[in-house]
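A lone chain, given as structure tokens: the form predicted alone.
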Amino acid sequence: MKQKKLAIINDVTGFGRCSVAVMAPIVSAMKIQAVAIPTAILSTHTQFPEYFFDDYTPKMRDYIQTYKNLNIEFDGIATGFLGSKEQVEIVIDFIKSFRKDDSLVLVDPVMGDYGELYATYTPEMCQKMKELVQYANILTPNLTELCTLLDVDYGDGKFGMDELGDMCRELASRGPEHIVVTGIPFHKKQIMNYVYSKDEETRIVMVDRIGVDRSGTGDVISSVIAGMCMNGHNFYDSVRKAAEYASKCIRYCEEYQVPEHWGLCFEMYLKDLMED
């Protein structure tokens, strides 16, 4: 079987287990070649009290041009946090240039959480993310991001199943075939992932709430979903595997009291992602 290649458009952070540092080894364990397209270079991520940061935006077009000149082909594209309007425009151009008819395009719209947007997400930036969503066939928003992309008031963050279904259908009408709304609190002791695919019955994936929120969890989940789908698994099974894998990693972190900003100790269970 020909090995597949996934372009990962995200920042490269040295310590803290997030973005490319998480996504590349996870998809590599799933026998997919990971190709990094850096948006920024950081020594540690921004939840640490000190970090080095180098914005890679001015270099991204020249970096990508190399792949165009060499006629490199990708079977999948996955995007993470994007820090500016120009980066979103570069990503859209990348997708237009490299997407094939059967390509996987996963967009993780990292915009905010708990009803609050990150400081970089101005109304103009939110509008650009709405444009990017049109090019995805898989979308992995949390509830805050789902509401923002649809201009829905987050309110107290409590939405019924029918409301979630209506929101996903509306967002899917703009492009994505598959959507999972991640990390929805459910009865204080569980986390719900709402799984939507066009023309299919909606399903949910439940996991236990374990400890506190940990940085990089979304990157772990999106990379497992991308790898599973690229390896021929259906979307629901991919989400279930991703949620179970992340939960196992979080449980290990809680047991060994790993600081939450150190991310998930995903390395301990990479063998669980390997297939014959």
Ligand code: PXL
Second form
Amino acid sequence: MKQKKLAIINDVTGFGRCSVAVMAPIVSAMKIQAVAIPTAILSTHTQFPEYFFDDYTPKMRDYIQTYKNLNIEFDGIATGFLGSKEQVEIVIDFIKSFRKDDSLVLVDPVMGDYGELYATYTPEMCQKMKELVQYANILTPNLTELCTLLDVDYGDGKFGMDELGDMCRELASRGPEHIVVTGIPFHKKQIMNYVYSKDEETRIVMVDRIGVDRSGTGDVISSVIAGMCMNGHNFYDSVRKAAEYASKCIRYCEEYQVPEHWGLCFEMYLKDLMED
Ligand code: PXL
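To complete the pair, please output the form predicted in complex with this ligand; the form predicted alone was given just before.
Starting with the chain above, the whole complex follows.
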């Protein structure tokens, strides 16, 4: 099969295993060429008490222009944490310029967790994120992000299967064909991923909850899903592979007592993602 290229629009963070530092090696292990488009450069991610942060927004248009001039094409585009309204606008413009009929466009609408939005999420940013979502064919929100995108009250974070189905259908009507609602706590000991594909029966991927929540888990999951889908696997199998892989990495972190902000030790199992 002809090798594919994935544009990864995300931050470049040195320590802490997140974003490009996670996504590029994971998709590379899956034989996909990773092309980083930095949104910011950080020494560590923002969960550490101190970090260096350089916003790349003012440089992004010139950076991207060279790809336009050189007629570089991508088979997929994946986006993660975005820091400002202008950055979201740049990403929308990128998708419009580079998307082809059969492109994969995965948007991880990184906006918040546990019912709370991150500090950078002003109402204006939320509005922009809703706009970006329309361009995705794959969306990977957690419950907080799902509620925010739909203006639904998070409440105590407990939603029945029918409610989740209704919310996914509503979100899918705005564009994305495939949605996985990630990391839904289920009976304390398990984590549910609610897998929705337009015109298909909904399915569930359940994994055991192991230890503490670890930063960077979402980036591992979204990159495995992107890689699997680009390699021709269906959405459900891609989500299952991603959840099982993340679980295995988390188990390793727990066993070796890796600090929770150091991200997942995904390097240990890259071989699991390789196919002949
Ligand atoms: O994927 C999480 C993530 C990505 N990028 C940055 C972050 C975080 C989580 O805190 O701080 C910069």
